[in-house]
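As structure tokens, one chain now follows by itself in the form predicted alone.
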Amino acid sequence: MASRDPLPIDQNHVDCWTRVRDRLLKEYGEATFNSWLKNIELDAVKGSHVLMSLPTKFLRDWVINNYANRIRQIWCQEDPSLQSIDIQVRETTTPVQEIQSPEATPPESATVIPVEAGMDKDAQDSIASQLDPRFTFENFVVGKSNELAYAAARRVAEAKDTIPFNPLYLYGGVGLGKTHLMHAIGHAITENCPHKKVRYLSAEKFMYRFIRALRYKDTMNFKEQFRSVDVLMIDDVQFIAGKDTTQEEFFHTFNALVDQNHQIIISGDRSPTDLEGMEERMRSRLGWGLVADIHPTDYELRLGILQSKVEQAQIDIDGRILEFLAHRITSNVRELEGALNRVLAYSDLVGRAVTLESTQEVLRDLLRANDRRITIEEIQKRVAEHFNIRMSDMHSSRRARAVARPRQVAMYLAKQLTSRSLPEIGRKFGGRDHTTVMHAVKKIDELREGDLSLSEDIDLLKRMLEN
């Protein structure tokens, strides 16, 4: 680790590291810089090799592996004689504020706050949500779909003093791993931290437990509750999307939390920009900190996944099983590990070994489903034959009802029958943005409850484009 006792810093050294750290700040901009390079603190200059230091592990390798090598050229470049540079992770040492006498009262245990006091025991696990021990980080696999949300979760976890995002906002499709690194966090900082108040729930049950609260009289012990957490995880956050009082209290919660400087941490199906019925400045402040986007697994994390789960269960299972799996389930990692899950048990079951024919035979149904993957191009043929417009009406800018119309009627479809988010609809229809999409959903809907055959066309795509 770097030493921490007093070093003589030539007084040159020092605005050479002020011009590096202006060059840096310009070159990755204010949002990076901040969460990345801002902590990093000139130690020691020793004839040619530069010594600095970061707070924790983390983001130290972070460093190293993204920045290192770009710092040493620009400092080489403000100073030719320095020629190498060393990150460590720097020494702490306990505030004597923070010293307590033998009969202080211990510090309080990290948890993760479920329930209200005074509940009955069914009160609270109606409405409480437990860190799950499976969801760690140690047992989270990185691929290039999530590697900036697990480096983001990595980094908010780690953080003890500054708060590097806030909030840090989650978001991707069904069984991608939010909630996993959501708990993988919490777990992290009830570990480093065992002094801070930590708090995670879906926001479902934050609907629930508001609700109650104004039932019967509460609402005071419920905003200090929330507000005085070191740091509230939501799960799900589009679950409050048009509940207009929901949101006006966990708008103000939020608010709270931020003016004291405490740790927001949220999960939702889309980005903040894409969250219909969430009132715009509720969307901005989910926006305000860093949004990371998990994507859909390819083929080496899927592998990766189902591999890192044999290993933890200890089964020894033939390598082209999982590679089939790989290549075949292709939707999320949860229906992926219930696919592996349903041959090891009727393996058990049975008492007979897994083959590659037990799997195909076992995971019939499955395999039949992810083979039939719906696509954008497909539901635009579909619709523009039925609606007898050309494939290229499609992608064009041309308006006419004639033609607008089926490409609404498309862009309703690609979002009913498809994973695609908005922004990735919008690109296959000629680059439109994703509020075209969001648009296009939200007036087909509404036709349907007015306009019976429209809604009949739409029925009838569905089906054809289902079988």
Second form
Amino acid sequence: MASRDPLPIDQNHVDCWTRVRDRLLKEYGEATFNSWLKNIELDAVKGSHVLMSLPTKFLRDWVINNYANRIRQIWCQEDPSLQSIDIQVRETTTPVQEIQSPEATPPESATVIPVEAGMDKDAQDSIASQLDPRFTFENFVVGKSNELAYAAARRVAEAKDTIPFNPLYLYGGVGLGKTHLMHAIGHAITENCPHKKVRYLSAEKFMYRFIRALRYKDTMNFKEQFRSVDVLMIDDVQFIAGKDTTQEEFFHTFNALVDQNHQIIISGDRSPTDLEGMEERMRSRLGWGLVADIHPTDYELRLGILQSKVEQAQIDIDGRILEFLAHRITSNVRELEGALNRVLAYSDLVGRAVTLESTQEVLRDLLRANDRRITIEEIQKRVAEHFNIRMSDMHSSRRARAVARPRQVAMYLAKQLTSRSLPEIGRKFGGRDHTTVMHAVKKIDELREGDLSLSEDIDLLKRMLEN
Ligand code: ADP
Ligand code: MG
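What's the form predicted together with adenosine-5'-diphosphate like, now that we've got the form predicted alone?
Below, the chain from earlier opens the complete complex, with every other chain and molecule after it.
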């Protein structure tokens, strides 16, 4: 680092720079860091002024516009005697080749801002290499929340000579399968119609390609590339909301493709009408074809997805663990998959089968975050209603089976549906001991095996409590 610099830099500043870099890496993540910040070199520190450099003007401008403030703040925090920074373009003979090619990055990291010198390598791009092989229709589990989006995606993928709807606009919250469906469409089309030219990219990547084309005065080529495809898929279109020139270019590309009767597929995190910062004409165009939203998952779908994952991976795991995860990790599918992977990795590491206990232990933080704050009181109330006993019986010391059993069910549900500890649960049940709760959980677990009607009661209660 900074080895080119003929001026010696104070070792303190060199160390400080290492810390600044570490923090930048942590804050922005590896992908962004590697694309933008990795090539910053420390050139000199003059008084309270830090001088750094980057190999190209484009890089420098981007970093100045997007990261300079934060870089300055971190410098000042690490060494309060410093007050200002500047980043110059350094004169060097072989800078740009060192910069990572974005084509090497997988599609999910399309958020990475790719910087390349010279001409585009798009001509050599094959769509297959940009698509995640796991994201196929076969691997997509269909449920109520995503059936419309799935059916629409299939229709588009299977259409031979007609365009069923243009554009297909898929929207929904993060981690609900939008990218998965788009890749699945890509796989299916390249399989069914190998002659078709398919392009998939994130709106972000579209923007960087466009900016780069502007910079290299290569916009003709850019336009040509995008307007000659048969199927264009742009993921996370909300990214270009508020980015006016990119939006304008996208609008023209969009119109050109629609005019030629070529298929466009767009995803976004919200409906076209809700895209703030998007021009009205663009919003209305996005809604021209079919708009399909993906809703948050329900329990059945989450369980289905988990089952399909373990089946594919041929992993033997207690069904109750999957049920537990499907009940408790409700945020989105990405987190659900992450949770399963963590549990499996842990069991692999310690060489023991996964248990409910270890699952709760390993996922403590995630479970907290996903806690839909079902309260113990709520559980008690529902259970009391369901079994026709008084709420006060949840706290009482009556031991008659007619009240003791429902009370045990409530404790069992409290353990399953909240992240309260056994002693905490005990306290809420008239100050019972944690061993009583433990016993109740075990007892109900055992009874569920043989008692179908109890098992159904419990499932019903769970569903009611979760909705
Ligand atoms: P989005 O693009 O909506 O943020 P992704 O498509 O990236 O979400 O999905 C996140 C993860 O969840 C991916 O690994 C994807 O394979 C998985 N996933 C989402 N929905 C489903 C589903 N219905 N069946 C199987 N896997 C799914
Ligand atoms: Mg996505």
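Positions refer to the first chain, counted from 1. In this text, the rigid core denotes the largest set of C-alpha atoms whose superposition between the two forms falls within 1.5 Å. Note that the coordinates shown come from a computational prediction; the quantities given were computed from them, not determined experimentally.
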Look at Q380 and decide if its Cα position differs by 2 Å or more between the two forms after superposing on the rigid core.
yes
